[in-house]
Amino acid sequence: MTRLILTLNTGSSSAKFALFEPGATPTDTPVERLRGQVSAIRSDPQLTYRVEGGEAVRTPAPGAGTHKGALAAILDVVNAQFPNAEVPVVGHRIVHGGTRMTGPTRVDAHVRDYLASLTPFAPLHQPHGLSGLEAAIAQFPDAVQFACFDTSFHRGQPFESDAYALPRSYFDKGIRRYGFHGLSYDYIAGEMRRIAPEARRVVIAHLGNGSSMCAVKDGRSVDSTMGFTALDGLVMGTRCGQLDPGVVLYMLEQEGMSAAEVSEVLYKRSGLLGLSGISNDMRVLEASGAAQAREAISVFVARIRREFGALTAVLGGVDAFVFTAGIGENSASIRAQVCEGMDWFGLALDPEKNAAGEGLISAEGSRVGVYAIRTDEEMTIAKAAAAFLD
């Protein structure tokens, strides 16, 4: 019987899933046999997946609509290409670990508990994550559930990185700058030592509905744009970014808005979709004409351009200039607007190799070099699965 290691990554807006074939050894790199997700949960869920050497199946998921039934739908597919599989262990993101999770950890009752109190430090995602590993338990109650965490990646972090300049007390009851996108700076970072060992400062942009950024010294996190929550730093699709929290105290006492009004504006009604007024999809806005889209795209891509040059200097200086996620992975636009003129910092693009969007994408003499990197969580998951095998 062929032990396939499953893994779940569960979004705001969407649900990631992956089957993988452990290596012979611990230390093998495990081989993917199936990987999809389910699209567009609570507007139009669609399911897609592909079976190793077979083609893209996408399909409607009416079902799909909620986290539970997006869940639901994903465990009918595992079920259905691999009935007689063992799924010995099955590996969760998890966006908070708070203070004490600071590497893959195997998940009992007191974890979780654990995990379900740091849902007020991530609402939006927090109780998705929970809420897979909840349907994975009732589905595979023999295996081994463990979960890696967004916020690992960062805990190694100086004080300064970490600290607000809030009264001390709110520091020790965790109130503190966590960063998050842990997983995929994680598999970034180890790309990075595979093919350019040499740089040894990286500044990641993480750009995707949910966009961050992360200043990498020798494979660590140095600093990273969010913090204490997810809603901090870059504009995203809908979140808000770096905010004045004076702007949160006049929506208070001026607005008589109640905290669950001021959740609503920041976390789902601003980012690209406030400032366009059209939507939270960076490709609908590319391809629009309208004014406000285009100073949209102007205000998410200024903030990337002020945030490198700050992690820059966190750094003392560059080697290399990462994009990843849907949007940098996927918008030859964006890349370029990151990047003109920089010329003076020794940063250049490469037209063809940017429109390419693969791999080394800096031109030729670039100081710092540009790659253009697709991401992988649900590896990086899969990989640390090899602790819990046996």
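None of these values were measured; they are calculated from a predicted model. Rigid core here is just the name for the largest C-alpha set that superposes within 1.5 Å across the two forms. Residue numbers count along the first chain shown, from 1. First, how it differs from the form predicted in complex with ligand AMP.
- F82 shows a C-alpha shift of 2 Å or greater between these two forms [criterion: core-superposed Cα displacement of 2 Å].
- For G346, a C-alpha deviation below 2 angstroms is recorded between these two forms after rigid-core alignment.
- Residue displacement note: R33 has its CA displaced by under 2 Å between these two forms (rigid core superposed).
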Contents of the next structure:
Amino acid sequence: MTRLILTLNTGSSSAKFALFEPGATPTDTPVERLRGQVSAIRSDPQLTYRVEGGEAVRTPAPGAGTHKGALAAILDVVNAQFPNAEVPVVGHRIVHGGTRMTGPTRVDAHVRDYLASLTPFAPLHQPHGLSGLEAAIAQFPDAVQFACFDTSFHRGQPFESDAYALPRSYFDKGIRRYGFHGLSYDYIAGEMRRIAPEARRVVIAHLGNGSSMCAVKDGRSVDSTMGFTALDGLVMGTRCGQLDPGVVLYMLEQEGMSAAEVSEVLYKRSGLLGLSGISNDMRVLEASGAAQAREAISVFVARIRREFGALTAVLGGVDAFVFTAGIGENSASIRAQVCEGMDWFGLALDPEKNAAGEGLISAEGSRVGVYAIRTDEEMTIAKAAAAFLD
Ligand code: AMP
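Having displayed the form predicted on its own, please output the structure of the form predicted in complex with ligand AMP.
Every component of the complex follows; first up is the chain already shown.
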């Protein structure tokens, strides 16, 4: 009987899933057999998936209007496509692992309680991962459930990257700079070890609907732009990024806004959408001729350039600069704007390679290697499964 690893990445309205066959040995890369998602879970659930080498399938999934229903729909696909397969392990992406979860962790009752206790730290994200976990435990009661955390990759950061200059008691309570997108950074750091092992100091820009950057030294995170929550750092689709906390005080005290209203502005009505008034989607903004779309992009790019400088200083120099995620992988124009005028520093793009957007895209002779690499968070989870298979 074939044994398959199931990975689950449950968000507020979607559940992404993938099936991998384990490698022959624990260090071999798992082989992807199927990937898909249930989208619009609460409104108009749709199931999309593609079996290795096949055509994409998309069907309405009326029973998938809850996370439990979505998991049942996913189980149906697994059973229909791989009737003779067994799923001994299910790996979950969970946003927050707090201070205790420094790597992939088998989920038992204690771990579930700990993860639930972190909900106040990530109220918009943690509950969805946990509801995916509960649904998977119900659907796959005999499987080992393990979790991979977006925060784990950053837990080894030094104190000066981890702490806010608040009264020390806040640090002790867990008000720290956790950093996120760790599964993506873990994957890219692994790819860089393979493609450019000589690059010891790497800055990675994960530019998607959520965006952040990370300074990686010898494969480990030493600093990142996201902090206590996924609001900090770069300009995002609808999130504000770095902000003077005085602005929040102004909203509360002078504008009489409630905490819920401030949260709505910072998480859902800011970023590219807020600045442009047009869209949170970079493709729409790039296609728009409107001045406000151009201005939103220019703020997005300026923040990335500033953080690139800051993270380079933290690393004491940089050998490689990697672009990844939806915008980083696909927009040659954003990559070009970010790297513009950096020749003085020994960083230059090759325009043709940048337009092609695969792997090394810097010019010959550029001291800093610039790369565009497709990220794969599911693969990070699948690789972690080796430790839980037996
Ligand atoms: P992600 O969150 O990683 O799925 O990335 C979503 C973002 O990537 C959205 O802002 C999309 O507009 C953007 N994106 C995807 N494809 C392209 C493209 N070809 N050019 C520019 N932006 C893109």
